[in-house]
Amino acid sequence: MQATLTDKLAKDTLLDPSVWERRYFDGAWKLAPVTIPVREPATGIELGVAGGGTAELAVELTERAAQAQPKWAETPPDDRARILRQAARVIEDNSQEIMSWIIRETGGVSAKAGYEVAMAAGELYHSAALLTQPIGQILPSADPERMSLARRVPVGVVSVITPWNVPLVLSMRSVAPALALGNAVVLKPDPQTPICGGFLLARIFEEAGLPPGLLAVLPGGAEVGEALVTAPVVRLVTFTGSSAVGRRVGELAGRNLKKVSLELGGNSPMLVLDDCDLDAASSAGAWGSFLHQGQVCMATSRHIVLRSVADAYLQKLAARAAALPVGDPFRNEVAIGPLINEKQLKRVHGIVTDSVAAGADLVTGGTHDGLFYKPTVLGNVAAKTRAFQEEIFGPVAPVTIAEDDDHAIELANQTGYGLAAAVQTGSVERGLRVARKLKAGMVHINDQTIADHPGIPMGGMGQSGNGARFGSTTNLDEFTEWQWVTVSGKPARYPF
């Protein structure tokens, strides 16, 4: 298996490095002013050298996109939808190669890579289906001879800034609906995953026949991101990342009177009530905390457990954590791969050690071999500790004891984040009663906190976002603007 996948990466395939190495994309592949080494976190092996950009080039790309966008907006919806469906087929036809790159570039296990492939294709199909929906409405008119209507029009140029953890999905979630609805896009993937978060989308849409100029891909750092937020022709900025950086993006966008969609960090609680199935709850809790090494914004970051079942739940969760194999996900069958980089490793380990020093119990884990951090369970985690208050973004499951349902709800709502939450209970009625009081954009009863689908309103509250939502149910709101139009058969006459 290993040799086959390695051979595929070296051949003339969708992501043949000879196409993208040292280049950026603006409808054609051009030599870049900056280069970015692409490394496999599990081994440190260099997978290639991506092209990157400067702030000046970023602004230039937005201006080129603005020139191409009007013609695309006038393209018949059926033609736009056809290209998006073809892009989905490109993903499906190249799924194994794409999964190989996701595993190697992000350090994710094969199940996570498979999820990304399926979700990205789903985003394209759902975005194509947007074009079957009404794009306006007839409004009441005071003058029966005058028609009054409202219609949705593209915003124009959209800047998309995405992170490294689930790069294909988090880029496609904005790029697909933006293009479907007649916009042009400039995409800045994180420099740690420029292939899966950026150049992969360029190749997919290139193969699908997207006209040149409508999608540009420029990896880069903060200076490129800020340029894409403040560029004069950009009307909408979509940003997925940390709450700290999201505040800066929101500040810059607001100062320049732009629309902004912020999908930010999370510290998502799972409430374990005393009437639940503890085997199922501990399984859900382990999956929610340890999938992709916990490097997921919706990860189950706090396990809030009623006291009467806390010991039993902690024992079951720790046993599951200790049994998970850790290693290189490209070359071995493992459940836990590497953290993305040394900085993230130090941060995760610092949160664990500080929380233990503050009184938490280290039940299992808490050690690492290079970037491979063992699944860790902390017991007796107080609300004041870092493991409770901060987004860990690592394979750590903090368990906090609650005295009753109301205390569990109070603890769940204490951090200011509001992305996702879950409730484990034997009573649907009890679960719904608790769920109604949780401050979270998404709540799951008898499941864990990581759940997604192209057709749902994805987004959070509080420090987890600005109330914007991604998904086929809400993309019309995000990627278009309203225009009021009146029509009269006779010219209006006035006393002046």
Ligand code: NAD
Second form
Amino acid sequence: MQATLTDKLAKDTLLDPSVWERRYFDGAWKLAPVTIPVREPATGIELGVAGGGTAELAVELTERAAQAQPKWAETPPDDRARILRQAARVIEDNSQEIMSWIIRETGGVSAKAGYEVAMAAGELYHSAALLTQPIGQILPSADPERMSLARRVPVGVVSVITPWNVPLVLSMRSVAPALALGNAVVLKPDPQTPICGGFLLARIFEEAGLPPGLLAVLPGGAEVGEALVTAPVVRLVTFTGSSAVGRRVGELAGRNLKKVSLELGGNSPMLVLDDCDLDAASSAGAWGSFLHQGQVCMATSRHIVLRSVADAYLQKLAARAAALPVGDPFRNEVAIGPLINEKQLKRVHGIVTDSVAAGADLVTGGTHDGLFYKPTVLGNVAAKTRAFQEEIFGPVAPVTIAEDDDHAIELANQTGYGLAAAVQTGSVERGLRVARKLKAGMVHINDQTIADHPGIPMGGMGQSGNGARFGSTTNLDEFTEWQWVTVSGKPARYPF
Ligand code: NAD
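Could you output the structure for the form predicted in complex with the ligand, given that the previous block was the form predicted on its own?
Below, the chain from earlier opens the complete complex, with every other chain and molecule after it.
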């Protein structure tokens, strides 16, 4: 089967393994000190062997990036924007090949791969467009002869650390604006997705004509990640991943006085009120809980349903879950692919088993065939159970009954997370009233919880982040620093 992939890729394709195998990227492809097998979770087939890094190499790459960055910062914005737009075109021209890699390396279905491709290109176009925005302010000055202004300057070297679940988008949403705004980047993808989260970006920017030295890609685990946080020349760390690791990254960054952007876990609720369209709500709920096997930070992780419609909602949701085809997303038309690994499988199953033991009803699912976990619906889930309290990151929809709107809001706000939320209701006024009281960075009325776009301020509250935002003009705040400048035609005179 491994031969199939290699055969399929003609010599001059974007991700020809002969370019990246056993290598890392720092403007050129170099033999790596360690190797990382890349496996397809659906089959266990080895797709290739990526190069990986050490802590020492990570620090070295940040230093090389620091040397290349000043010239890039001086490159005219139109020239930088042109490279970003060209990178978007490279994605569009190679979308089928990229989608195949996303499907195979992450186990996601083709709709999810298509979303990643479109969204990554969108991140590049939006980042190019950032360079049309004002980059400073003229400030009031006490002296009319002295001009006072504030301007944005690049931070310098940015470390980007990303997870495996939506690897292309989560890497691109940092790399594209960081580069656009004149920074150099060292990217560390998760070792389970070194291609789609790392080498793919290297190839895209290589093809787009990014000057060497501005983007380095070094796959690796915690050791490489920590080195990229503490490396002396790094000014900004953007981290996407779990809240537990985010806390560690935040501590290290704080101790070393780095700016840090943390986009972390979620446990996002969808409130189903008694005046909603139950058919539409259950469809949204199924999409929100089961898309990419629930391995999405914004997944609909808790369905909080008013008592009078709870039975009907549960039945509709369970029927939708039971009808979803599960299997290998590269070779079959399925809705649900494999979980990423055994550890995740054990965790998901452990949460389901513990929650049922604690009194939840197993309405459908709860079994698995290897890494393929059946879409699972749990009814009667009490707020104290693991399925309610923890981020599951699997295809599990826990349904909890609420007595009224206030009780639903109280339940929704009960976990420490605050990434996304949704409200299903027939009344926009009621939806807005409820939404105002939800602790979440993103709220959707009459939709589920998973939504993103390069033009919105993506991010969470509480344990879902540290207030940083990706996307839209918030990228200007994340990827630049302010510099106050005063200019006077005459030298200033002092009594000393
Ligand atoms: P993780 O925290 O285990 O790993 C994320 C990245 O951090 C990986 O590249 C990993 O190698 C690296 N890492 C691990 N230990 C490190 C350390 N000590 N120092 C520096 N880097 C280290 O997360 P995961 O399990 O790969 O991803 C799933 C999690 O990511 C979920 O909690 C999910 O909600 C979250 N997530 C959040 C968002 C968001 O935008 N808020 C998006 C996607 C995923």
